[in-house]
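One chain is shown next in structure tokens, namely the form predicted on its own.
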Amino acid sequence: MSGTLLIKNKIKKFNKEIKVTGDKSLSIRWVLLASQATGKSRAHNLLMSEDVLAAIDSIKKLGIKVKIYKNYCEIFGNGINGFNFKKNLTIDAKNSGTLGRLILGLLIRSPIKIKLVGDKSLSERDFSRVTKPLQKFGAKFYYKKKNKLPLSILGSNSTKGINYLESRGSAQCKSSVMLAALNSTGTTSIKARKSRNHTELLFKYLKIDIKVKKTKKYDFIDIKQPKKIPSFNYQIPGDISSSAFFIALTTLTDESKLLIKNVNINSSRTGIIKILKKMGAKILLKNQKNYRGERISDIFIKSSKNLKAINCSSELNSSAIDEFLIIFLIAAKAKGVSYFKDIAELNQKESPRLDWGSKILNMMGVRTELTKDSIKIYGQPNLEIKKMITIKNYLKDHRIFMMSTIAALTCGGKWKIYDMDSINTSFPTFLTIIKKINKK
């Protein structure tokens, strides 16, 4: 057993200031793009979670030199397609869908087969979503079990740009194709349903030839292969997905205030703020600034007693896809019936999160109505749990662990939450920050 968290008491009121760890999406993208740059790149506040360390280990196996210091990390890139492809190489993406899918985009010119593996959870996820478009570049894929890990990729030495429709709103699939475009002659054209745009912003900052035309539902992206990518330094801002748990904690704890410093508030990621504000949460963005194309801000939150239900617009889904579990918890304490639709994508995550969100609320005594792509939550503003709740066998999904922890601290009851080490994939300091907030 990998550690069990017992929570018997609700959190006491607080007024604190915190910093959360570096943005996971940006951390993994920095590692992969720095490996394609020419020369030494340096990142401060790089998230040192299992997902990011797996990305670092992957590029090291591909011949890229990496140095990790106390406060920063250095990567010595060998240029585009500058990997050293060794025989019998296995890349382990562990639990990271971002790493697993994105690194395949960088391997489309591998002259030998490279094996990609992952943990039990990642091995259940559909990889055809990236292998199908990458095949159009000329890469070949070999499976033991169709469309699932483990798989092997064999690249092509004559990759040409493709046309690609990304219809699900997956930043991972879009970014994998964008990284493949770095290794392909001509132009790669992507029509992508709205999703987070960190890769586009990094490409623009690195002066890669990229054109983006935005419409209401889709972005049209054209990328031309660059001759080289310059080395670059990056100060990774705080992660909005990690901040979400503390936004919820403060919102649901009486007479409390919290300031979270220096968080990435990229508009493709701030669905949680828009949704919770519509529900009556008191959230204020302070000291906003632009950094390398990303919006950075301090987030100030006050507790809110008068939360109201929401009929959530599907247009907000892609910008809140990783935060819905914690949004469901807020809805459980809101007045009225909240409705979230077109969210089947939640069941394609580290665990079937839509199903699990409903299951945990039911355990708490909250009524839900669940379909394969929607949920209705019948809120109870005066919800107080008196019983024992046990959370286990959830595929070690870090967000289920953290959502359950926040539920325990704000709704009462006695909670036994298994697999405490699940947080190491994305937010190893989560419980340390909880203790800091709870300390008088």
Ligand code: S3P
Given for the second form:
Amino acid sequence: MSGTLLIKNKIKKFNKEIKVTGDKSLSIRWVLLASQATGKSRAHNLLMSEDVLAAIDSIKKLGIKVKIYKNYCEIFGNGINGFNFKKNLTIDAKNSGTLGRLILGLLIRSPIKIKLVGDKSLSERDFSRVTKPLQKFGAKFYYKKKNKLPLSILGSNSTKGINYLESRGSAQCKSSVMLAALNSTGTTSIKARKSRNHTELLFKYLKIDIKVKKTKKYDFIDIKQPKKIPSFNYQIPGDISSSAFFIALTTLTDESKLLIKNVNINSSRTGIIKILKKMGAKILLKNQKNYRGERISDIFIKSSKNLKAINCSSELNSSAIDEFLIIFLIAAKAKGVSYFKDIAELNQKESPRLDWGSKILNMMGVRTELTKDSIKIYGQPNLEIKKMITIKNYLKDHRIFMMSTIAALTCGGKWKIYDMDSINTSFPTFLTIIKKINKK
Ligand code: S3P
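Just the form predicted on its own so far, so send over the form predicted in complex with this ligand.
Whole complex next, starting from this chain.
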């Protein structure tokens, strides 16, 4: 199933309540950590998207038993480094950078070579950002094409903790090294630019010996190798990155309201809320509670007529890293010129997202000034598209599909958006929820 979406009309005003699917970062981390625990772990509301199913398939190939039921998933962990597999094993991370990069951290003791492959998009992405630190632990890597997938990893039986500086603000790099620390003697010390901290919170919850010292820009993390990880149950909260599309849809649709239930609003992920509020969006957090170190809340959004441009502080970049496409769309409808800087990382995602964001706005008739690491967006509060817009050949980047859909539903014009199946990587129910919102 590939599929093309045609949109000819804007969405009508609405007042609805929705639930988005489980957080992708937490779902993948739960699968990987449950595979290292001893005994049966259970997760409710695990995201059943292609990225997470690829994680489940990978640990199954590594000898871990998994049972998927209608409402929950069980993983029967075999202890740290308890994988059990035969020669010539290939693991397929498909579209998922998080899976591809994190799982390598769990394989640094593998006595035989394991091959890691991915889809076309993942095979364009840089893996040296994780293989370099993992080499320091003692693992060896074999590339066909420099720093790209497919690669093979051969572990070592004498992996030792390392000192590591993570300077991009990448949670994938940080987490890959943190998982490797589980398999290494002594202490691993990480100095990491701020990024999402789900792995740290899970380690703390699992009573792994982890110390985190926070400063304004960096976190200093020390991890001692644990003897054992207890099995654990987890209720995965809704994904703020999926919610972001509906926050934008509501903000840009006149006379509308939306309540999104039970979303993870961990402050390392809420850049979208901070940025949009500064731009004049009406977003309220209701029923906040704590869950195992994470913060969870309902998000209430009302449409906003007076959006204004933002000169976005780069301190907010890492907490909004997956949301910039949709933020650019809001900027396109805001009064004034918005400026986003130090965002070169966006071109390292499932597609070159900074370039694509600019390209889509230009197709919509919005002027941009693009550099390698920044964009200026000349907002048009009264933007009404009258022409036909076709979105294709975008490496099936799920977030480009969803951003284009929201643009079509809020800015008018006739849109033809290819590769509908791209949403299956992170948010398979995206279009079903749109239908629900659009129903009288
Ligand atoms: C993720 C980290 C981010 C993000 C990705 C998920 C994670 O990537 O873009 O979608 O779960 O750790 P980087 O670490 O490369 O910034």
